[in-house]
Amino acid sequence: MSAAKHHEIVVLGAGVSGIYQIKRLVDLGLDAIVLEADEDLGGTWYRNRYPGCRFDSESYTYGYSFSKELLDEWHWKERFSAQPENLRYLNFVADKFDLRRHMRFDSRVERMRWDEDRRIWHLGLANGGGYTARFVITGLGVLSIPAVPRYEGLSEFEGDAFHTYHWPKQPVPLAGRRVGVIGTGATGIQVIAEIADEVEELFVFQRRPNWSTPLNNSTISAEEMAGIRARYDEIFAKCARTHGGFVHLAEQRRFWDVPPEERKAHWDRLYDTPGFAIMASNFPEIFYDREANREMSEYIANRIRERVNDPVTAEKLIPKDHGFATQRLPLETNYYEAYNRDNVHLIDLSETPIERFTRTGIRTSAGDFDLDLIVMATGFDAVTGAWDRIDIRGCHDLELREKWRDGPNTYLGLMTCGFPNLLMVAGPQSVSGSTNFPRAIESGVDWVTTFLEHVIGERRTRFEAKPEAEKEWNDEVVEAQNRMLMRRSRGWFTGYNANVEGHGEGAVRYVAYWGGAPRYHQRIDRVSKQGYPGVDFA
């Protein structure tokens, strides 16, 4: 660490968050620059190269806002844009303002340390060099570790076998192949529907099923985008208010004051329409209420049963553990219709589980499956996960994986205590995981950005989140979530994933926060105009 270069601020993460966030800091001339473990920027738009992959925001949604001559050269092809154009959407913002010279490639931070008598941090890199900062902000992403099950035998497989994370870059062949995929949650569903006519033979591996609802994808003429570009403002203030940070409005009858028939009637439209409508735009009875929740979950039920041929495979794809839109709602095109192919075989993983990987491919308790690629599609050791795979010390050599190893607990999803001088965009327990992500990273970004220059124009040199602050907000995160329906589910939005050591079974913990965006938004801008009551510049 000695010959470790010095920066004001290091930003961890060129994805969405650190793209914006540096340009925040060049803009103010600030000695500023960006870490980044893969060898280009991107973030999630980087690594997830897997087939079907693509947004389920509307796109002109996802974009930037902060710049109107961006808005205005930009032009989405589609409704919801495919990874590939995704990519081309975050180098073209990097480019544009030569932000990729704040940057740094290759640059995988392995471990932190808090000097507290020179007040700063010091970072060390996987490949042996290192910086020390002032201050580090970190844009680490909430799906940006993969959880790989831990099945016996797994090294033993002979054929190709990866995480989607893991994706090649290099095309992988499929015609002709005897495919398995493991997981039907968001990312196996995209791949499944995707790949379904192009392989030989596709054995779905299903440990739970979701509920799934059409993505209602189409492009996007000249036209329609000049109509966008007119209307941003009007687009990203409708964001804005809104619980989710969509376009959607929720409906503002009551569940019980509308008859059966017209709110059949309602969801069918929804089902029609494009992207999380039949959840943004539903009834809010239907998220806290179980009887709500029991109709609209039956309601999408009949749905699957309309569109699956077998009326066994139906019955296996819904869901029976949870209630609708009470886990991370997946959303599709054809991915139903796929199991109506001859070459498509649902392996129902609760009846036969997996006993272990083989060298020709993968053994459950009713047989062997001969495959010649394995796609696992088994999730994320979500919000975390990313900050779990780095030794941050802070205060007194205290570990941060350690004080989060029940779940996180921060001030704001924005610090936390023990750990000075750091700053979270996309944070756990802010609302970058449970609302539409850029609109909750922008105005991250904007508080972070708005506190260091108070930071900075005070002459301050060290700052921390106050205890009581922290454990004020942790209340409120786990009010907020003990009102939903949710909070009986085992997803990733309950912290859950039974690949990730301790986030399984009786495993609560309290990740996002579920208030919705206009509040959390409140919330944050009310403490800058305070003066930050909760932090300690002492």
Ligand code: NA7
Contents of the next structure:
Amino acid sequence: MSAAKHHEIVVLGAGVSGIYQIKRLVDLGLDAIVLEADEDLGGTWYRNRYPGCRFDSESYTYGYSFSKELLDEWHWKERFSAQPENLRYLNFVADKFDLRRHMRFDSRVERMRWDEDRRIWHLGLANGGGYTARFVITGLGVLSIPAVPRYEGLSEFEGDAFHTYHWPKQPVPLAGRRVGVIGTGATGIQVIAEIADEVEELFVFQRRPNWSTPLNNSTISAEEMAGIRARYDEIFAKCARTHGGFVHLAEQRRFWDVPPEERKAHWDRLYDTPGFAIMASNFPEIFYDREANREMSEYIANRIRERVNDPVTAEKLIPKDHGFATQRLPLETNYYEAYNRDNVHLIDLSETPIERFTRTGIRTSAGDFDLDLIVMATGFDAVTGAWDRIDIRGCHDLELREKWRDGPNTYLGLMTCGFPNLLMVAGPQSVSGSTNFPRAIESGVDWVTTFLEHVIGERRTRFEAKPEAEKEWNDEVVEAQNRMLMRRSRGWFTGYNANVEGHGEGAVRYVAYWGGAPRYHQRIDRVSKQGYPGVDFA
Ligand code: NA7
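Could I have the structure of this protein in the form predicted in complex with the ligand, to go alongside the form predicted on its own above?
Shown next: the complete complex, the earlier chain at its head.
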């Protein structure tokens, strides 16, 4: 690593986090660059090109809030914008602020080693290059390592097969083809609804159904956009006040104080309201009171029954093993109606499991399905996956992967003890995974930037979270999760993915903070105002 280039600060990842982080650092005149593994910027929105991929945060709450000029110039065309437009937006931001020149693409970091003597990080790249940096900030994303199923014969299949995260850049022919989709999470639900009327036959391989409710998307006219621009301050202030960081205000009435027919009328309204209102504006009891959740789940089950013509298929699409909103809620457009088409077939893997992939398709215990294309919408090695892929060695050669083997431990989701001078934006145990992503990212970047200004201003060369502060935060994270019905759910919110070794059955992880955006932000602001009592400086 003798030829390594040095920068004061290296940011990992040129996604939503890295783009804003580098903007803040160069504005301060600091010597910083971004290393990005892919050949271009955009992160999530660069990679996920599958049909149907779009926001389910309101577009105008997903965009950055830091520049009035940017807010004035960008016109969101849909309430929930689709991937090509989202990627255009991120490129627009990077070009507008001339950020590309601070980014190095095709620069996948494979190794990081803390050098206590020199108080710097050594970074080794897959392409053989190397960097050193006083400080490293990760913007690695929480859903950036796809989890491919471990079925026998996967490589024998002679048609096209890929995970949705690796959907090719060149157009993928769908017309006239027999397509299999494995997985019915947020991604699978988007793909299935989008391609059902394009493909010749669609086979959905469902292991467990998910609860899903309408996205209620619509276009945004120039006049509406003008109205949104005029209200941006109010919109972002509202997001900052709400638990999930969305524009939807919380329901103030108590579940049990409201008569059943009024509860149903409220849910009828929410079912037709765009976005996550059905969670964010619901009675809070549905998240922690089993009986309230049961009633809500039955309401959504009936909605599914109304929309799916075949009662047997409808029952297969209704989750029986978990209640509504106890896993990440996928939002859909005509998803349930897809099953009313003659060319769409639901294969219930709980009855007839996949045995293996074959040369020509998929074999379940019920027989062979010949396919031209297999789409794996099988989720991610969520939250910690991207950190685990880098061999990160901190003090005394401590391996981060080893420290986090049974789940992450962090101080406020921003740093982790044993790993000095390392900061995380949208890190494990922050609110990034549990609330409106970009809102949490912006405040994370702002915190990290203020913190670094403090460190540099005070001429400190080393900082590290205190073990007792990390322990205290971990206890808060555990307590917040354990209050919720989702505490043991088998979804990525609790770090579950059976395709990833050690992340399957019985492994409950505490990967996100569930106490809500306002409480989290108050907490990290207080820490800054108090002069960072949970951090040791040298
Ligand atoms: P998710 O939500 O983790 O969903 C993955 C889906 O794939 C889920 O239905 C899984 O079933 C299914 N799955 C996973 N592995 C297999 C195997 N081996 N066989 C059959 N089915 C399998 O990932 P998504 O990509 O949909 O969504 C991730 C986030 O992206 C989402 O929350 C948004 O923020 C955007 P299971 O439920 O485990 O039985």
